[in-house]
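Single chain ahead, by itself, as structure tokens, in the form predicted on its own.
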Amino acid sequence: MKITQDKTKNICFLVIAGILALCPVLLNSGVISSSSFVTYIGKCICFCIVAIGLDLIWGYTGILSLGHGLYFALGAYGMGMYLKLQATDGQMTDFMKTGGLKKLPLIWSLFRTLPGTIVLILVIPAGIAGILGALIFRNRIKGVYFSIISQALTWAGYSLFIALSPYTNGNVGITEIQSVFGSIRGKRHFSNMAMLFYVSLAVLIVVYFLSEKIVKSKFGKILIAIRDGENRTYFSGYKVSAYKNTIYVISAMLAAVAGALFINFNGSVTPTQMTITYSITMIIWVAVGGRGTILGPVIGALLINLCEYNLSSGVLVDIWQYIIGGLFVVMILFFKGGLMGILTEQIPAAIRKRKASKPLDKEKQELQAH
């Protein structure tokens, strides 16, 4: 039964991926009239990637991180620095000159090439997460205490990026940049947008199946054991801190990759992306979709962001945030398994219960007849 369910989930994901893949085609054929909507779907694909990363540590390992906005923003800033240098031919930007800098900072010069940028986008978040995780998990800090520390980390990162305005442009961030393929705005740049869209979708597919492989491996089973009984796993001889730190690093890297793709669609990045609010929003995606499923966070990220896209304009513009918040509260209180829990557990259980009650009802009717 489990194998069939896993295959069903993978098929559902491929169906979702197939529907997403049709978006540029439908835009080119005129069925979808707004190119901004397809660009927004591209952003949603990036959100799916970071949601999967969060699910690996929260859903499968039981570590609630409220600081993944930092890693998302680091990936976005890294790619943004590369793209900005491409636009200025490797020269200083206007905000650096305004900030009083005389030459291109060393940290910026590291992002001159795309291969170097990709490496740094992975290495920097992995290094921060690895050091932080080693200090925290080795001292067996967990639960709400870890959540508070990760939350404080985002605030520290936010404050640092604001303070270093000559290097980061402060509150404004890195703006007015094009994607790695060039401009994606307007119909004449459709090919660039489609290329970026399909690259992002391909990354999502790879991340999904790689994550599926991780959770089904021995490593993944130990993560689940840590979630369900950390002390029991520890006394069974496993080095729990090493496993937790490893999955935390992997999750941080996925968030950074998502951020690097996101800025290509968004055209800008600001410190807002590393705030606590942004990190909590990511948690909502996972919770609504269903943690501990891989597919659930993908559905949750798509659903919540599409709801936001449609509700944040028109008559519901003033209350759409309350609607999303209410949905999150209802899911947490009554449907802890999220949408995936409803589809794979509660509905089948209700059907089985109804089928089991039918023979009893028939028996009662026969007894009454006699």
Second form
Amino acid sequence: MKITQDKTKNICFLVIAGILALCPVLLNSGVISSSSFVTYIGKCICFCIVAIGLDLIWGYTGILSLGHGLYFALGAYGMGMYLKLQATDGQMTDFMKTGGLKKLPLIWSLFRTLPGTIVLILVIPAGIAGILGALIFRNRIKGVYFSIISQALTWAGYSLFIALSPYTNGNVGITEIQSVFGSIRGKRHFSNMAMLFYVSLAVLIVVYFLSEKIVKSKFGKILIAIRDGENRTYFSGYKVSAYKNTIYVISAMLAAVAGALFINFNGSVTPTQMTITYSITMIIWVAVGGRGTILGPVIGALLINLCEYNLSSGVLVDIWQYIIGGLFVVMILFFKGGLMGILTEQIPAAIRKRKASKPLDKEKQELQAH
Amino acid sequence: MDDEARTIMKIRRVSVVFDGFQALTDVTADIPEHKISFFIGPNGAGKTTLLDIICGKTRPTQGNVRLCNQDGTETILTRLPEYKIVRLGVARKFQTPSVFGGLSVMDNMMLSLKGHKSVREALFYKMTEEDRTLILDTLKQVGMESYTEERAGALDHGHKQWLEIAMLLVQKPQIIMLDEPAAGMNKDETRKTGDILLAIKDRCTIIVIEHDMDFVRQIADEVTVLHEGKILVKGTVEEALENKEVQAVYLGRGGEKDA
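The form predicted in complex with the partner chain is what I want next, because the block you gave corresponds to the form predicted on its own; please supply it.
And the full complex, kicking off with our chain again.
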């Protein structure tokens, strides 16, 4: 039963991926008229990746991080700087000159090549998460205290990126950049856009199955064990902090990958991505989709963002934030498993109950008839 | 009783102070190998604190606990983190059943196996036939071999307790510590728990904290009575229960009728 359920989830994911894959095709054949919609779906794919990463640490390990926007933004800034340097031929950018820098800072000079950029996009967030995690988890800081620290960290990042204006262009962020494949705006650049879209989708598919593999392994079961009984896990001989730290690093790296892909679609990154609102929005995707499954966050991220695309521009624009907030509260209070939980547990349970009570009803009727 | 039993663990002059409250005072005891040693005493006597000290959850203010290895050397447990103490073969069961509710009984057992505890090993671990046999054999000892695919969180109280005992056994520990294993069990379940412990004592040493006197009479080799953080009496069940001081301590508190 459990195995068939896992299979169903994977098939479900592949169907979703298949539908996503059709988007550029539909655009090309004219069924979808707006290319900005397809760009938006591209961004949603990135959101799915960060949501999976968040779920690994929250849904599976039970650690609520309210600061993944930091890692998302780090990935975006890294990739953004590479793209910017492409435009300036590896020379200083305008904002650096305005900021009074004499030459390209060493840290950014490492982002001149794509391979270097990709490595750093993974290594820098991993390093930061690894060091912070080591300090936090070794000292057994957990629960709400961890959440608060993670939130403070993303604020610290936000302030730092604004303060280091000559290096990061402060409030404005890195703007006016093209994707790795060149411009993706408009019908003329359809092939660039399609290429970027499919690369991102491929990354999502790899991340999905890799995460499935992680959670099905003994490592994944230890994560669940930590969530269900941290004490018992210690007393089963596991160095819990090492496990927490590993999953924190993996999840930070996924957020960075998502950020790096995102900026290709978005064309800019600003420190807003490091605000708390942004990190909490990510949490909502996971909560609504269903934590503790890999499929849940994918569905949550897609669904909420598609709703936002369709609803937040019309009459609902003023109350959209309230709807999202309300949905989050309802989910947390009544549907801990999110949509996935409703589909795989609550509905089957309701059906079973119905089936079980039916014969009883009959008996009652018969009794009354007599 | 065989008096030649080797001492496997030495508790030496252990004192614990929590914010001025003296939870344990100068507790010294030797734990004999392959025996079932009980620590009994009224609430607040410091029994659970003593287990906390041995397994590394709490650090003593003074004194230490030493594990006597087969080769005659001694390892000081009170300086090690809990996961290292576990790896030395000192396992503990908590008072409330603490199994991994979201996982199957099989997975609960798999995680409790000895070895493969590092992150890297865990990522690439594959269960061997040998491990599977060991798990099934251990589950059989507690009468749960047919429960492998059940979700641990859905088991009833008794089965959770037995599963947790099985999780300790599968680590092949030298010492097993149980904190009120019979709490919340009915008479039959308590007896079954006692039988399980009697069956395993030739393979490991067992330390138990308990209130239920029938359970103590059923299986205890040795009883140590703690009161207000100090050792009151040490001896066989009869010796301990006939002791006037012990009776006063229990009866003076409104009494557990069995004592």
